[in-house]
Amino acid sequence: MIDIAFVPAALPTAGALALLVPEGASLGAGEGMLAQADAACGGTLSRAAAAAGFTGKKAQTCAVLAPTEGLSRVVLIGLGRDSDHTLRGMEEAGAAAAVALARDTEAALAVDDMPASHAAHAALGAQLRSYRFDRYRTKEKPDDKPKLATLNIMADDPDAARAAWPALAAVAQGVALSRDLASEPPNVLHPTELAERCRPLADLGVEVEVLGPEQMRGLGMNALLAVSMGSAQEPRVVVMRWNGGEPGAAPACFVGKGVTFDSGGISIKPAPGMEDMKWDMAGAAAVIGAVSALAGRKARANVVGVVGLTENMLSGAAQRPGDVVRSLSGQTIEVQNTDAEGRLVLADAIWYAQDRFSPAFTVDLATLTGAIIVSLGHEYAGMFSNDDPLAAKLQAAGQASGEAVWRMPLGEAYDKLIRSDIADMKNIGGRPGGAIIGAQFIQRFVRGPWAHLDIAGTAWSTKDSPLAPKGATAWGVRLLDRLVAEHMEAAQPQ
């Protein structure tokens, strides 16, 4: 991750530089540093503009070479009209300048004539799309790679920013560390090895505890444990508790599914793709991320993360269509399809976080469905809940933090469809409104407000978006900060 570092806003003299431009402003008019910055250049940033057709619209950028005897770049970064002047556009401004500046080993970012909440949340942006997984190339070029390791961000108050940097470069270090996990091949990242990743989390304050398969055999976690039959490698559950709430407060309860590769089992998938079934297990990472993310800042909220962590194979030991499990809870089920497994996971992962915890609500993220895909795309992941108020939390977290969901229906008459012959329930009910009948079966183990997060489309991606290279996008990490920051922090005395 590049470094950050806050500083007057002054005109510098040398290195790269990028300014900020909104929307149809005139670059040699006013005091400011575009003013300053383009009369030093003679008027070649008006020129070069001009020539380009530059006018400042969102994510416009247009480069100049050389335009002093110092200077060896200056970027122009279109900031779009006034309401796009939010956080979130400062976010993607330096995210913006981040992409154009990669080349330059130091550089410098003017945010001035701005508040220093956005001067930071600039520098966040930075710190988000300048992130690369890179750990095995060994052969890759040096011109190949990025070269900015500092970036200087220019701000009319920057004691406030760097006041303000450290709670959300703790955000940008959750981010990171939940691209790294779903990023890594599945030889490396197995359920032992994705549990052990969670104990440095200690460093921070967090209460790690690691179950092992006897201690999930000793509780009833068969469901789990019935994934895992399959695999030389043995399941997980991983439990991390932040207390920086009031002591005894109901914590909030985030799950994630942790398969962390997921060939189908005996009901196997096809080839072609299934190397992207390593990241099956971007619920879990989004979960570890936001723990981290939220210790680092010292969150006043009290926050329990479990993840149930396994993986899905074939051999001859492996779970069959047909076989009935008994779950923690006591209820049975009838596995008709040995790739629902994911369900599974989070029926005995629900079921013994809200058993042990009591939790005032509980979030599950899940990639649990491809059917969430062909409803939504790749804009939004799909939100199921049984609590209005928990839904629009939810909902209001997403539009604040870029990570949008839309909110799917939940009925009796879906409910029908996963009635078994045999047991309590089956695990698929059909093709149509499969990733709804997810939903619906996770919520026969559900106790209190809940809502699950069908994250499937939207924790990889297969290009570049503003504030992510594509790959692991570590999508709610940052939904999950805001919840807790705005609706359990905000509700807390100063």
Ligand code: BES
Second form
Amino acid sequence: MIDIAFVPAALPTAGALALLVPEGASLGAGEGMLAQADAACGGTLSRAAAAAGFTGKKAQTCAVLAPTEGLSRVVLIGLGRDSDHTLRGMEEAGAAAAVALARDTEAALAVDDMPASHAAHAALGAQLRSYRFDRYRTKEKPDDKPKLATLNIMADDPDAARAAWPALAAVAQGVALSRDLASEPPNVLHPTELAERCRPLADLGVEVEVLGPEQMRGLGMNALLAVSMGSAQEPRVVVMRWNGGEPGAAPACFVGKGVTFDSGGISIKPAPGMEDMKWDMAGAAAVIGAVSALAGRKARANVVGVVGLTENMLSGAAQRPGDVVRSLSGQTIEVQNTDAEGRLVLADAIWYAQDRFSPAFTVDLATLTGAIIVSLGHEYAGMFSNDDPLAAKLQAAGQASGEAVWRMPLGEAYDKLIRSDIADMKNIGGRPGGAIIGAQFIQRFVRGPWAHLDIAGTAWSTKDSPLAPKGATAWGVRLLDRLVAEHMEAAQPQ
Ligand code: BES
Ligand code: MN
Ligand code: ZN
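Having seen the form predicted alone, the form predicted in complex with the ligand:
Next comes the full complex, this chain leading.
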């Protein structure tokens, strides 16, 4: 993670510098850093911009090398039109600056003539975009690695920007934690290890509790346990409690699917692409990252994170298609396909969370179905909810956070498809509407306001995006953070 410092807006005479350029702005005009820099460079910046056709369009960049004796590099970052000068726009500009300045160990980014919040969000963007998972690269040459270690954000009111920063830094930490977890290979990050990685949240004031297989058996979490039967790795359930709100106030419950590797089990998946199933724990990673963010910024809300952790493997001890299991809720499930395992994990984790914590509302996140990718691609996560107000809040938080959800239907006609001849329900109901059927199954284990987010299409990206390198996206961390900020914290007296 690059270090962020907020400093007064004063033109540096040495090192690397990034400047934000509104679309159509003339570089030499005004008194801001842009004009000062252009003057100090003898008009070189204006000339370079003209030569390169740089007009300040959003995401456009123009790098000028050694324009003065001291300055090694000046990078112009296009800010786009006024309507792009939002906090999100600033995050993307900060991110673009971090990419453009990656060759320098220390650099400055001018965010003058903007509110302090904009400077802080530019810093957030820089941190989010410069994330890297390089634990297992041993042969990378130092020259090939990004070097940026310190980014000095120049602001008109650096004190105010500095004051706004810790809350955003906590979010960046939560995102990085979530990305780390989803990026880890499945031999390293099995359920036991994933549970261990939750324990440091205690340093932020989170109460972390880990349930092992004995406790899970004692409780009767047989649906989750059935998934883990084929694995040499023990399952876990982790409960993370952040009590930042009114004592005794009903918490929000966030429940995550944490399948650390999904082979499909006896209903085995095809080999090509199976390696992707290491991130079948991205729902759990989002919940863990969100709890970390909320605790890190001391959110004034009560939140409980519950993650069900297991591997879905095959062996002589694995569950079979046709098995019937009795879930924690008491309802029986005919397991017709062992690859529809996420819903078995969630059935017990959600029931447990609701039974124990009587939440105000529950949101589960899961890489549940390939079908949601067919429906929505990689742009929106699928949202299913039994509660219109909660759905509306998630929709708004999705827009605000850049992690958008699209509401999908639920209904009796879909529920019929999971009727079983032998048990209370079966775990599959045919290919058409596959994501809805998965949600319908989960709804049978839900009491009270609930939303299910199918994040199979958004949890991982095969290409770089404005605020993240390709790979684990940590999708959901910022959404849940926003949901809590706008709908739990904002409702309280100051
Ligand atoms: N983990 C998968 C879903 C998935 C697919 C996540 C692609 C990320 C990318 C889930 O456990 C699964 O296997 N779902 C099945 C359900 C089916 C058997 C009803 C699927 O989508 O094919
Ligand atoms: Mn599966
Ligand atoms: Zn799965």
